[in-house]
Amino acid sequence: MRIVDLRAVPVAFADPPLRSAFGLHAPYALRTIVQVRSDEGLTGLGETYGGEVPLRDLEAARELVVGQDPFRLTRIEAAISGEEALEASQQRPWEGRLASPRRAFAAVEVACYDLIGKATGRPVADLLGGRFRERVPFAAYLFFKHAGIGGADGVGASSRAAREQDDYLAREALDPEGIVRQARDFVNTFGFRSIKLKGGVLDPEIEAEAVRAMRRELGPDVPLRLDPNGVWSIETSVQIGREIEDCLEYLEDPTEGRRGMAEVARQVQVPLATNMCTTAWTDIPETVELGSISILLTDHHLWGGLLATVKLAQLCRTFGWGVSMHSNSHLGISLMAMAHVAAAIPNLTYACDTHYPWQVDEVIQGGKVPIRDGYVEVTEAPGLGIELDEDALARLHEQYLRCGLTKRDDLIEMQKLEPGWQPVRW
């Protein structure tokens, strides 16, 4: 089996606006939804982070992948990544033209297993060790927000769907109270066990009061996390890590490096996790001597595929670290991805997060896929078990082209709302 195509189409699907440390979420997300056709007619579907920089990367990787056995994913990933160029001339440096190798590799590398399952009439689970679990828990993510649904409504939408939809997607979240009610409508919705609240929002100790006023509402068997991504100084994680380390499964990211995760995970007996301070392979080594953390946040999307996670869930059985895995705005060829990967990790130790209730659009036939009492099932069906749905593609790649934005810029989407405002250290 050859491949004879790559295509690689952009899309953007409405997104709400939804606060992080970092500014405000757009009203589209952008994702690129990545086609692997074979020579025998059959067709694997991947998907990425979105915006021009991904799709000029797999553009550029088309001619690397085309004619290649989607069976020998290492000769795809050297030809990507450009170890093959440099295997056969070793007079300089291959000067590759793509800005992420690796994350280009991913989506690539997801869309061969799909149609490796496929051609062997096995699921994408089976193909990376087999299924440890035929359902993988996922974790409700909670947002700071504004009101709005997201998509041409925006900030504070006045369509009809908003004020008649008085639920998570359309109602502002600005205060603990509007998060206990996010959280209730996460559990009643989807049936989700583990909650995670994206933090560095608010003032720390309003944060904090949001974990525990959802504490007090969901008794005290419900995981609980909270996310500062990085924002906070190293004396205010300590302080507010002591105040609510009974009320937290783990803290993710409270502060920024690896160094500053150590001296926080000294004084602190919360566990600390991370998707920030530790992203790639040559951060292991230091992260292991200081300590800086007790949980590793993996993502196929950036580490290099699914085999590349099965792997670093292995090396975290090694270090004794616990492991998740970290999520972006998605649709559901992402999802199945990351359950078909989570459901073949024994030490899959937390549950997943997953933005996937944020977003109404989808590109595969038959709509969103069901998240159920907190789990996302993985069947029997060959490849990821789904299909794209061509003119659900085309719609969002129209939309991709009407709303005019390039990449992601949460700075500048909150600069609209408040001109002048800038990210604030806590």
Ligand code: GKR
Second form
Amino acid sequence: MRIVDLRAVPVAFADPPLRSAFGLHAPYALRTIVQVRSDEGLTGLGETYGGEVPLRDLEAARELVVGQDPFRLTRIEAAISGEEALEASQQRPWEGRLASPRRAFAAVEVACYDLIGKATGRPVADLLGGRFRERVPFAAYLFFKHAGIGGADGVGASSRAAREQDDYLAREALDPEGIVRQARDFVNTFGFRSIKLKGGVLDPEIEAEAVRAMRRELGPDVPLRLDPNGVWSIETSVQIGREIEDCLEYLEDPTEGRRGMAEVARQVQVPLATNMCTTAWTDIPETVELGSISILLTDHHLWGGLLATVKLAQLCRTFGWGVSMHSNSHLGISLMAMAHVAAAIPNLTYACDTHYPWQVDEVIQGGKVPIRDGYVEVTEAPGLGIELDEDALARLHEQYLRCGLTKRDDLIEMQKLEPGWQPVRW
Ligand code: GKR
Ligand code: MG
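Switching conditions: you have the form predicted alone, so give me the form predicted in complex with the ligand.
First the chain shown before, then all remaining chains and molecules of the complex.
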């Protein structure tokens, strides 16, 4: 089998006004949809980060990928990464010939696995060492947010439809009561059994109260996590960490850097997790030496693909780390890639993150992938088990061209709401 074409299509989809430590989500989130076509007439799907830079990388990768055998992924990786071939998976995102060869390869790799799965009649999980579980647990991902559903309605829910909508997508949640209501909605709608709250937004004492309020509302059996994205000082992290350690299954990136995290880890009982202080293979030795974390959030988009993620999980086992999974605003192709790789990781110790419930648009046939009882099912269907909806892709591409966004910039979006706003370090 040979690859005869690689197509990368930038898309934009409605995203509600969610708050993060970096500011505010724009009314549209951006992704890039990848299609790898074979000489046998099959097409494999991939999805990665959006906007100009990932698109440029994938366009540059096209001539390196066309003509290759999709089974020979090490060669494709070597081609995309240029001379650094064997070190490719150890590169940081900003090194190399492309802006991020590792991310570009990851997107192509997923599409190749989908293609191989379709050619062999096997689901991707079974190509990654074999599925360990039939369904993958995901966690509710709660955000402090302004009223509004995003998209054409932007912040403020200006349209009639958005004004009339009374659910977690439209409602404001800027205090502990709002978060508890959002948690209830997520649990009732999707059956999630674990909950993550994106922090680093309000005063840490208010965020701690939101965690305690969820614990009171949901009882002791729903694991809770808080992720301030590294904007707390070591002192704040220790103080808040100790205050709510009875309520948390883990505290994610309370402070920045491997040294800071190690210092916090020494002073709190609650396990620390990261998707920020350890983001490349070369970060691992120092992370181990310092004892910065107990749990790593994997992410195939960033760590070099699905196979790399399986290997990373093995490494986590070696160091006695738990394994969870990081997410960013994404569509169903990414969700299914996450589900397939998570199904093939025996030591997936925590439910995976996903932003998926915040998205209403989709590019796959049949619309949104169901999340039931907090799980995504990995079926026996070949590849990722999904097909592209070409009309939906064209619509979301049109939306990309119309919305005028070319990269994610939470700071600018926040400053539109509050001129002069700057990220706060607590
Ligand atoms: O969507 O605002 C967001 C999140 O903060 C995201 O950008 C992070 O990458 O989910 C992520 C995290 O766990 O840090
Ligand atoms: Mg995080």
